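There is one chain below, alone, in structure tokens, taken in the form predicted on its own.
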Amino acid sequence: MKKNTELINGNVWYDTDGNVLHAHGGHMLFWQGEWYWYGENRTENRYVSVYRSGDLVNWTFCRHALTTDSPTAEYRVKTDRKLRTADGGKINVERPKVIYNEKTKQFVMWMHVENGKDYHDAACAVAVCDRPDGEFTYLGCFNPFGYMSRDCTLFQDGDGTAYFISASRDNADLHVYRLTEDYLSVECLVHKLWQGEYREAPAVMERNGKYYMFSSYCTGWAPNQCRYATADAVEGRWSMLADIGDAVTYRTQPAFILPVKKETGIDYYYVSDRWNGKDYNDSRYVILPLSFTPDGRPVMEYRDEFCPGL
């Protein structure tokens, strides 16, 4: 297949084998000179797939990282480790995020899980692997400190401290949890943010000592106004929400923020999904550069193509 130099936003994206790329609601991890893109794959018996790239444009399929048949294991938190429903169907696995734990030498995945029939479980789940492109072992799902947990993200700070952020109280609030040192459970709840604002699809980044959290409003599959807030520390005081992009965020919803180190510094990209509620598998991707004003305010403008120039 011809090597790409750019990706057209909103088009169907294909891997290097010519197959449709399934990595929705996902996350990218940079490891040993290459990026790994994890995301939802709802085809057949699959939950999460992983792709690898050296240039962020040409993506090679690695494997299905989590399926109905993935191995499971017990760990210290009591969890539900079923990867199928009682009648043999699929559960819901959404918004998988993966970070690396330097102390345990494990790649740790957190995600949102539901029972496959309704959205009453509102649980988070954890899986682990000793390599970025391997099959993950599912450690099960649970409700952190008994709270609901839906749309979610992971953020790893510069000192290695990791945080799990998820929508709670029927999406009315965003909860921020500091993770244990092994990243396998929550250590404490450090924030209940923007109570009653109904934010979902959180995405977090850090730039020049300032932290940014992007999120969308709850309107189902329909796009809406992305908003962001800032703080001087993840566990510090977060600002009020401010708009970014247009009224429907160029018909997208945040998945994550991607920092890319270059010789000239670090570029930041807003990676998002353009959902198709009538045909989920025909949902598309949009990646847009973020620029910043002298006082640190993020600016998002639409571009037809994603061309990181690596």
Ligand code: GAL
Given for the second form:
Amino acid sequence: MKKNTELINGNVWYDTDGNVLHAHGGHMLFWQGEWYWYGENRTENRYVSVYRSGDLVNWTFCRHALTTDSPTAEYRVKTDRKLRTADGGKINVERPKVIYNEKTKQFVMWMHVENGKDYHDAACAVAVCDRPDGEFTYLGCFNPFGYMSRDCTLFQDGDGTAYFISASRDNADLHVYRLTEDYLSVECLVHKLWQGEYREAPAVMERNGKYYMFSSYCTGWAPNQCRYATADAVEGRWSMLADIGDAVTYRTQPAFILPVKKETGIDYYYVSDRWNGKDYNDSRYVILPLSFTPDGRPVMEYRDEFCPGL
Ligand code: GAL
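Now show me the form predicted together with beta-D-galactopyranose; what you just gave was the form predicted on its own.
Entire complex below, previous chain first.
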């Protein structure tokens, strides 16, 4: 198969076997010289698939990381570990994110889980694996401190402290939880951000000691204005929200922010979903470079192609 030198935003993207790449609402992890892309795959019995790439434009399918048949393990009492509904159907797994825990040597996935019928469970779930491209063991879903938890992300700070961020109170508030050292549970709720602003699809990055959180407004599959805020520390004070991109963020919603280390410095990319609400499996991806003004304001401009130049 011909090698890609770039990916065209909004087109169907294929893996190196020529199959449609399903990694929606996803996340990437850099591990031993390669990127691993995890994301939603709603085909057949799958929930999460993982792909690998050395150049960010040619993606090799590794495996389905979580399916209806994945192993489960007991971790905490009263954690629902079912990967199927009572009638044998699928549950809903959304926005899977994976980080590596240096202390436990485990790859830890957090995600949003629903009952497969509606969005009333508003739960988060955890799964673990001892390698980045293996099948994850599902540890079950729960409501952190009893709170609702929908659109979510993970952020790992430079000192290894990790945070789980998710939409709560029927999406009205965005909660920031510090994770326990093993990353398997929430240790403490550190913020209830922008109460009543209905922020979704959070994505966090750090640059020169400044933290940025991007998020969308809450309009289901329809795109809306991306906004961002900044802070000097994740647990510090976050600024008010400011617009970025156009009014529908070039018809996208944030998935995550990708930092790419180069000899010349770090490039940052806004990785997003262009959802197709009528035909979910035909949802596409758009990856745009973020540039920064001298005073650190992020700027997003539309490009037809994603060309990381690696
Ligand atoms: C969006 C959310 C997606 C998905 C969708 C369902 O707002 O970001 O992850 O849950 O709603 O309508």
